[in-house]
Amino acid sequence: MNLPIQIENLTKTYKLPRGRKKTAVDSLSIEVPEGVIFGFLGPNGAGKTTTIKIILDFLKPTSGNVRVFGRLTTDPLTRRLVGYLPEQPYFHKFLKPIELLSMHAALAGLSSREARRAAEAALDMTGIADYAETPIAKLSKGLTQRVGIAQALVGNPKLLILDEPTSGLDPIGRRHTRNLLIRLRDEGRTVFLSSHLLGEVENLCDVVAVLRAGKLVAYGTPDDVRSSNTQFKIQTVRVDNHILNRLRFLEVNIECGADSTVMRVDPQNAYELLRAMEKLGLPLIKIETERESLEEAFLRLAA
């Protein structure tokens, strides 16, 4: 099976002044799977967006390849499979959304007809279709994101390349590409989305990725990237010095706030808190499970 994405060996170092070199990406192999949508994490300078134009052929790799629909990215057929919105989409202000969408949809090969009625599908798709002959001058930030959008859809690609696609979105437009991004999954699409809003990516991505200094650390599904571990948090009433000394040799990570104390301990060793707090008469007000979210193992893998 072709997949949407094949990436092998990829390499992309950049020469700089000096004789200096740089390496953006490090022998990355990843594949992305058909139908799901695949969030590509890293913090910035991981090499997400060089991979990305690579991917676009945007740019060339120093050296292995990367495949789209079992096609090199050379190919321009490839072209045809691939709706793309970049992190920060630039559009003719004087233009009107229909008009762009048009334009866009011509350019993937549609007739006029067919144009018009792809740019009318894909605005209101997005949510815009009430803003289809507002000048794109006059659209906040916020809407002019959701016509980059529109304008990645409307060539009706199998595989969509979204970077930071709910950036200044207010959020009923954050859950409503919510909604689309999901809808586009199954009807048997493929999102390739790269995001610093790791909360969202946990919500809505079957399958991670995981950058750091251009090198993959992390693949598989968000509860696979996470960490198995988990620990019991305990809350109980704020607590002085005296008893916070008496308590720290548990192995206990402890936060106190204004009216209260939490404790977070291992499972091996919640019993012998528990037996403490019982015997210093500290009060049980709350005690649940509690596992590392995708943004704590983002910040353990990547930082």
Partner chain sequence: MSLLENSRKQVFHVLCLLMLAVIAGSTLISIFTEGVQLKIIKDLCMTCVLFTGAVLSIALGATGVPNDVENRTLYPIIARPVARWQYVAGKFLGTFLTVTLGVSALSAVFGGLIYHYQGSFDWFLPAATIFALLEAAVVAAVATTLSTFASPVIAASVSFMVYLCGTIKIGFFGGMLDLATNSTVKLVGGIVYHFLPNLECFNLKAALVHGDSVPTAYLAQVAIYGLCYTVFVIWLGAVIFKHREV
Contents of the next structure:
Amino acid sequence: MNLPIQIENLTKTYKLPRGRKKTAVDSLSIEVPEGVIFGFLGPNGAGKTTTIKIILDFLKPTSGNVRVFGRLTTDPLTRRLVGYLPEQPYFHKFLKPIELLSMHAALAGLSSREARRAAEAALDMTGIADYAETPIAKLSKGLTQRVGIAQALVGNPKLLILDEPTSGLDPIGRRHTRNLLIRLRDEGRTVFLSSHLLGEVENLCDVVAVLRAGKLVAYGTPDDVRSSNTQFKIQTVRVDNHILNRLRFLEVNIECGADSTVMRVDPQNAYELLRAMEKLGLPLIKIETERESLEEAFLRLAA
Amino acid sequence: MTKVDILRKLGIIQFVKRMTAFLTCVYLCCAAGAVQGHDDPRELGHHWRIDEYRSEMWFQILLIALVVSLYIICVFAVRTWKRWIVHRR
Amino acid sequence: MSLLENSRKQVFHVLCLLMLAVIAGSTLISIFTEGVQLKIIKDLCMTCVLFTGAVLSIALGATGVPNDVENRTLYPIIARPVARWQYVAGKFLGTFLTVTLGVSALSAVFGGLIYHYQGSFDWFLPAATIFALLEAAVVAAVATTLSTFASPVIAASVSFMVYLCGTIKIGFFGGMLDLATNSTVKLVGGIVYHFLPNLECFNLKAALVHGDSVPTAYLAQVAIYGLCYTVFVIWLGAVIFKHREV
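May I ask for the structure of the form predicted in complex with the partner chain now, the form predicted alone having been displayed?
Let's see the whole complex now, leading with the same chain.
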């Protein structure tokens, strides 16, 4: 089966002045399954945008292979199945959204009548049908971003490559975009998104890949990427240091707040800690299990 | 501030002066060209009467054809060589 | 798209209006007798048409691709199933259509003037305009190709040099080359000479002014030459842009 994106041993080296070289992507191998939302994560300069540019044939790989639906990216027809939203999209300001979208639909191979219809549908989907006839120069940043998303949607793409799709959107716009991406995934399309908003990615993505300095450091479902360690979070009243020191016989992480103390401990030590608290007469306010968030995992992996 | 001062400040007088000089130059050049009465087709700009123009045009068309052919041959050779290397591996 | 973008540029409006002013100003010359005055008007107006075509081609052609790269409007377009050569060809066609718009407007005013002074329409004017447009196409192709890899300033400067050298190629440049004695200068100069476009041959001003007829075979040869040169230069631009990383 032809996967939407198949990257094999991809390396991209930039030549710098005075014969120096910089490796932006280093031996990267990823497979993006069909019908999923794929999160492509990494700190600034990790090589995300370079990889996206190679997938779209804006840049040539130094070595390795990239295939989109089984075809080499050098073939322009490969991009017939792809919709792309660049980071901070810029469009010709004098165009109206309906004109811009019709043009992109025509470039995607639709006839002029179909292009107009596809443009209207995309504007409806992104919730900006009311601004169809307003020149892009007069739209706010968030609305321009939505025009960008609509632009990526025209031409019925099977693969959407979105670079920071929720950047510049207000909470309503973000919620709308998130629901739209889920709807697109449910329709069987593949969404490849690069984002820094990890809270959103965590709830949205089926598969994530984390890059650091051009290398793949984690790949799998968000659950796979997060540490499997679960901790107990135990909350009690604010206590003095000499009492706290009596609890430090266990590997316990203690945070003192203004009116309470929070302790984090591994499950095997939780019972011991609770017994020690009972002996010291410390009341138990709250106890809950806690798992590493994707953001914490990202910080751990990207550090 | 007088009207002339405003125009000078906006640079309009300078602009008009420069444009007048430019237009005068254009007129004089064209007038001189048009009233030339030489019999030499080169001087009159009658290039269709000069063989050198025709031959140079044909030469350049052949040169273009040669460059394009060389490029196609080179691309074909490089592709074949690459395929041969992959096949050998 | 490029047509819409280019026709909004200031240089297009300013140059067209300026040249219209020059054409209108030419009627003010009344110091010559009637026949000579008409010749001067034709000469001046045809110069304006040729000059506008070339300058617009350079100004619009040299900025098209770099502006798209700089403003990042290029990315959503080439992310579509559009080959790089199609993009370069589209940019060239956009520039050429804008130039055609401006030059046609000037030529129409010019035709009106001739009709006013001559009492009849000069049927050679459309032919002279078409060849002026062919010259503009060659210059626009050079500017577009240079803009695929150079900055707008360098692309415009080199295109203008090519335009200047091309308009004096055989008449002046060829003569200078014959006078050269150093063999290296002769060789390098010869290569440059043979690759320079021969823009003089598109200039039919003299025929229009003097009412001479130009052999049809010659016009056909010039048309073929112009098309071949334009296609060749755009092809070069497409090959360069295909390998360029954006």
